[in-house]
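Next up: a single chain in structure tokens, the form predicted alone.
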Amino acid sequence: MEKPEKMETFHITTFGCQMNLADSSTLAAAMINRGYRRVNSESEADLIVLNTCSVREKAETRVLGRLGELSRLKQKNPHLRLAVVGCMAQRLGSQLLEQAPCVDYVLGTDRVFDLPDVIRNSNGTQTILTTLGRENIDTITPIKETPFSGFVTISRGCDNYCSYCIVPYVRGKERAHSADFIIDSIRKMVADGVVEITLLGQNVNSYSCDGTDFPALLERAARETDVRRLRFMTSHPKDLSRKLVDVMAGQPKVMPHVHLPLQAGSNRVLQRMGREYTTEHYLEIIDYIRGALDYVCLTTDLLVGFPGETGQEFEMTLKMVEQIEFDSAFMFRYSARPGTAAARLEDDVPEEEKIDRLNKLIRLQNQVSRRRNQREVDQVRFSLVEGTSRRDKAVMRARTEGNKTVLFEASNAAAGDIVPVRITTADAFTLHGRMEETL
């Protein structure tokens, strides 16, 4: 594992959330700054990095499956090195090497950006670094995800400790960038051509630094920078304030999209989950958002089959979905995460029942999403062009203000443009339209 004389190449595969995508971009910048070259194909790489997620068992299973494939690739190419970084590395530590001995570097969430130094100092030995509290948040410089969009991480870690969630254990306690650092980061991105920025945190609503809360930070970002579009995620219902909604209503730069995880429609289940809000409180937030904003898209996370969830309580979730009418949802069945409080509960909902409930929920949400998208028809949405459709290069793919994908034909639109698109048809997942030449 001695470093070769030639410049090394690397490839990063990211699993999980937008926070992981942002971390991968920052890691890539750190690698490039140290003389490594990023490549698009694993076959070209001297180093393959898997940036991992531990939120659900399925995410870890995917990583282990990928490592099985890479171990065979490594047998053919002994020079190849493998790094597993992020949440799964943090959770498993040395246990990961027992399951995948082909891995050379295991770096937890606070050590991800140390990878270039670890490679240099490893002296040909496997390295495991998972100590929390070693990360200096001020060294985490925001990086563009595309030439026209980027993430700015405003805080890292989480203090909520929902009973089913592994994040606080693998990400550590919440710590925040200063408001000035964040504003300066946005300005630098805008100067580099970025038109849309997403502010990221495990719970952006709990952001607090030197007397600045999240609504004040968002308003500063809108007023004091030239960024054209601002987004944020993820929000927690117990902390989302009316003050934040008022900022959204008063600042056109803030896109009308709120991702607000509900998780369950039963107060008893929410209490067992440690969510610290009720369905009544959640509905009050939704009513205020829709009353304050002329147009808004609401998305959510939903978890079925939590320990003790009865059939009647699952029906409560279905009723909430019908009542609220989310534009879309991420939907999952419960799987115990070792080390969490819920893992000590009896997992008494049979797997077949979990799958049945999840399928019912997906069918219902798809119906609701189709209804919501039909309301977009004949509306003009100012959409950020991301590129061409994966299926048809003559068709452009863009993202509306409400964060919906829209496909349209246009010969004079390029990635990074914000263009008016009149919606002509819609299904449950995608809008279709035509670009308006004049309004």
The other form holds:
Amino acid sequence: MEKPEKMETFHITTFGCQMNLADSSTLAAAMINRGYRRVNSESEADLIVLNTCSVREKAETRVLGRLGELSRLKQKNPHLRLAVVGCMAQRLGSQLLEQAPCVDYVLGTDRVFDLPDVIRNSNGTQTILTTLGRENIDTITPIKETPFSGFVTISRGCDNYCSYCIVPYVRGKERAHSADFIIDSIRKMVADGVVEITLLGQNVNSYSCDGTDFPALLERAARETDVRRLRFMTSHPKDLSRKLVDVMAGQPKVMPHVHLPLQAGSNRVLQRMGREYTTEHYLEIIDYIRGALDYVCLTTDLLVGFPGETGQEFEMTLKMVEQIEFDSAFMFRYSARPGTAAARLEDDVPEEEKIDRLNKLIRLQNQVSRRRNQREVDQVRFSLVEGTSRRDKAVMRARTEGNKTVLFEASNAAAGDIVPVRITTADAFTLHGRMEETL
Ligand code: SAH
Ligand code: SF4
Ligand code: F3S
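Okay, that's the form predicted alone, but what's the structure of the form predicted together with S-adenosyl-L-homocysteine?
First the chain shown before, then all remaining chains and molecules of the complex.
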């Protein structure tokens, strides 16, 4: 084993999006391949890794708070090593050490998987690596976080430069894995027992490699592998094609769920966000999706308080939410990210107003979610069992085709099974049902 003495165990805490979760699984595999052992709590670990997010100011504040706590832990245990990796490490580089001198290793988004080498070569000195732009860096097969579902990263980075967003700066330009590599990764995971795979990219719809576009990739994944369920995220409205929807309609393995961030309901705001679509175009896509698929769940991201957003423009977001009826939404209030185009605009919506708009939006979306979920009552949804409910071990927790959580009582279902569940009641966040024995 090539690992240094005294450092045997590691723990990774992940902040941010699914891409970071996927990267943490790959990093864990890279560490385990080199003889380290993963432990379940930070207190047992010789090496603590924080895989970080920069998308909102709050995400970074949380990491700095954690580092404050960990620095106290390190004073008690001088053998402890700390690594900060991912988006915030990329953004701040050496500045991070000024704010948190206790950190030993700072590795940017394209250097995360170098951590075992860095530990070996650094001889205990602080190391910062933030070079961006390497091709196909994640060729290690990630460990599975659950025995039956997994992520496959199809592309890294983003070329869209939405004016509010830090991701293109911290993740670099878009780079795609070849379709053959992706198909091979899926096959390996399926051979290892995985039944559901989510294809990941910042904008999966702009995937393109050696003449294969995203619909063609999805079709190949469905036809050429034995995976039982396929999902994908995130879709960008400017690039989502009818061809993709047609593949979804023709391939029962592709789950009927589209996560399609709208961000705002006013064309002037969308234009200033650099989103490159109009609300009319967005509505056309939704109509096409709902026309082509008998059953589909639509989810979205919404951003309130973008610079210059007027009260009237915010009302237009509420109107779109009411009209479209998303099944659920991730809702955020704008925070300026240094170096982005929007950071040069005056952040002129007062904080209390942003909070007020966000609360109004959440209240409306919760009503809409409840309405949508209640429309599922009496329907049968084939659901992938993930485990038991946190509150009650006799209750199983599963994920429907549309990606909703459903709880049901059953003694004859196990994690990893796909079972028919008839929905009996629903609230804004969860479906409840009973397993059908006769189907
Ligand atoms: N690639 C995906 C996800 C990007 S980040 C996409 O294009 O949709 C996830 C969400 O965070 C975004 O959709 C946006 O709603 C939100 N977000 C991004 N930058 C933000 C900022 N500066 N302030 C608040 N929310 C932000
Ligand atoms: Fe950010 Fe826009 Fe790229 Fe999404 S598409 S990651 S919001 S720049
Ligand atoms: Fe994801 Fe946050 Fe980075 S949303 S890509 S972890 S900035």
